[in-house]
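Let's start with one chain on its own, the form predicted on its own, as structure tokens.
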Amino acid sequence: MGSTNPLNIKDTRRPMLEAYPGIPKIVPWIPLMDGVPTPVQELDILSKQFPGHAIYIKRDDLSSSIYGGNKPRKFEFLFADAMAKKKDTMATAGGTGTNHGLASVMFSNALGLKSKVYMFKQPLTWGVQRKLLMYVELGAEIKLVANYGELAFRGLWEMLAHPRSYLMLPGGSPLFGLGTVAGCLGFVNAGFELAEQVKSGAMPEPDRIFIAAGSTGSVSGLILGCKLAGLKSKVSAVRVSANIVTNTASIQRNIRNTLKLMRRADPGVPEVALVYPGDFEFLDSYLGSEYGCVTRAGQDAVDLVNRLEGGKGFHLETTYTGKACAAMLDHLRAIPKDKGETALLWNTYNSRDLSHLVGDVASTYPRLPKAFHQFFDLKMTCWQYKDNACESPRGCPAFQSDDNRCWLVKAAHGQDTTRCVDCSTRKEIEGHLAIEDA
């Protein structure tokens, strides 16, 4: 594998880099995605629930066959930076259910790098347990931290004690103005990619683009990319993390610093001004009480989309995409159908099948560091119970699926769920489902 194309990606075209060829001469970049441009699809069944409106989805879940979602867009710049600096370990951080951390480990393995992930607690779900189990098979080094203060200390220690480690901040985005904005360039390119799809007729120009805002790198790059590519679409950033991290000031700062980086690399990049609320929308009522909690609005949005559009190969989740979708649906409900809009939901959640990494819960979790054993005190899936309603759980479509609500998974696959109504295992699982009315 070559250093400029370590994964032998066939399609290395990125429209932003074509528009501004000076950027890759100054900013390290390597192609890592084999699924771009990611398709746009009309959610025609869902659209019928909102007469007068058209709903589309941007399938970033297919961005890479290694791990889909929004992270590979950032990694094309961040991993390139790490490799240019001769680093041998990618160290990053996130919650115990971090998709970013999992993606980082999988790309590190593919590129021959070691990996570390520092984690802080988030509300416990089967999705959190499921991701933690994957680290055993992936061989990553994971460490639990008590709070953000300890996380900052660990990050500082990592830089001092391990000079060959590359510290990638949570989400691959700057934090409080610290760290590189290079990852944001991946979503500037996403804006150019979308503009080409609109021009080709793949979809109408969206009136609004709904995207989850966590570390804010993705949304910042997308706002800037849409502007530079000539789209008039308004980006609706849906807050899914703590206000201290996710706020309009952070988004505006990332946009300014990304634009500065681009203009230093290529004088052909025009100077543009992007301000809130004129150029983007910030929606902050969908988070719930804390990062990672399951809200009723988010869960309802996930269930609605998965039920109506689940046959198209993607699914939403409750931490990021479900909340962005809930905001989109509320927005469309508030607009008269005679003033119909085209809405685009940006799917940032991986859809590649990772079930082969999960393993058996009872025998796998003891191989995790002891600090993580506490997260498996609760049995949150049906096959962990001896008295479940299935005679052969391993042959059930719910076995190791993302959704631990086995009765819904079975129903979606057309199976008889009569026995599920009075199933004691179902009642046990429902007792663990903490859903906030938010």
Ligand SMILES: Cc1ncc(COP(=O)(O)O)c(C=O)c1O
Given for the second form:
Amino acid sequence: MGSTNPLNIKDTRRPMLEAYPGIPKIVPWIPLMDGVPTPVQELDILSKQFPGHAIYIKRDDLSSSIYGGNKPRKFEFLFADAMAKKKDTMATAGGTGTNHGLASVMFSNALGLKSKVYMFKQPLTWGVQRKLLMYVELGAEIKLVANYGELAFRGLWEMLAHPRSYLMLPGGSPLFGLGTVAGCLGFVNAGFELAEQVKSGAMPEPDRIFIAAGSTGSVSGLILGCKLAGLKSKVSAVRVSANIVTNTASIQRNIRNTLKLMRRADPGVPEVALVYPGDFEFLDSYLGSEYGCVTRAGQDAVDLVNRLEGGKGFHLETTYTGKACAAMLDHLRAIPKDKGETALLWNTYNSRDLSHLVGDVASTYPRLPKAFHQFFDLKMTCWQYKDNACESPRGCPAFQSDDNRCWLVKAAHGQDTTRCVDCSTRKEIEGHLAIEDA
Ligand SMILES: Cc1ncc(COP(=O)(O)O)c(C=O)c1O
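Now show me the form predicted together with this ligand, since the one above was the form predicted on its own.
Every chain and every other molecule in the complex is listed next, the one we just looked at coming first.
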């Protein structure tokens, strides 16, 4: 397989692999994360707004200094599989704002692989534009597809015409039961990691864990990992993409197949039965009209947490973590405070600063393939307007930041936003960012 530690990661201990040492002998694995175990922290300021309850966060945003979030956990198995198969290119797919695609390109670059990302349209936000600009700096090959039919065709073509390409399905999880569950193992390990943290007193055993469910690999692995590691916490899967992909059947199938893979590799892995509903629940009402849309509940959760807890070095976004957080807050609001619960929000979104990869909008986007230029017809931040009201947008803390609503970033930095409140440019960009009442 070449080097078994190509990034020279110092701490290569993974509690699941220690519990079941047969697994890495059979299933390819390489260490890629230099930030595990990711910390758990109480969100003490937010908790005060929910008397009787305690809210914690699992800081997976710090999982890797290359790109944090949930992806590196899966990549330790998926990139290892690609390298074991002597592939030289990592090809994957996602929406135009895909975190998975971006993470895949960044790890491919670090590992000396070529990369390709096939993309389908999703609702336009500054976050989407910002990520597209990064591909220019990263030198990745990106292609826009018209629909899921074309995506399937491209995937098939990739396998047939480019035998040295490794095809990683969107999100790094099986799709309709096809593809490997190896990535889910990364989240089985995450369950073991949390169990160790609970045991060592870093946090009480959570009553519930809230996590965004897209391609469902993360939540499936986590449910199985918590069970195998002896945690009694109930995992709440918050659906953030289309029902056809994100559903209870796909979670149950992933769990079954992951367990099968683990037991084949290490007979010491016990047979466990997971019941739905019971061991986990599936929360279905936070998506809005489509994948990637901004909902009122999601945006409000993002704003609340970023305002209260933004000083801790992470922030939520509206496609995944904001929706998971909205579900958690609704759950806590519905529970009497004398039945106080401990809730854990699994922060799956990267917090490493990538602003050095974001070039000037006007001069960078023309370097993207022509099909992507349409996503820059609308200006989604004030500094994209030449005649904006700010004297010096480059001096503003919101300049090139990750947030879709730049004036809130400024407020969060304690700066005067009187000028922004009345600014006609702000009103125009707020109009571009359609927020759904969901
Ligand atoms: C930030 C973030 N959270 C959660 C998810 C969902 O994870 P999964 O696809 O494993 O369900 C993704 C997937 O792209 C993501 O980017």
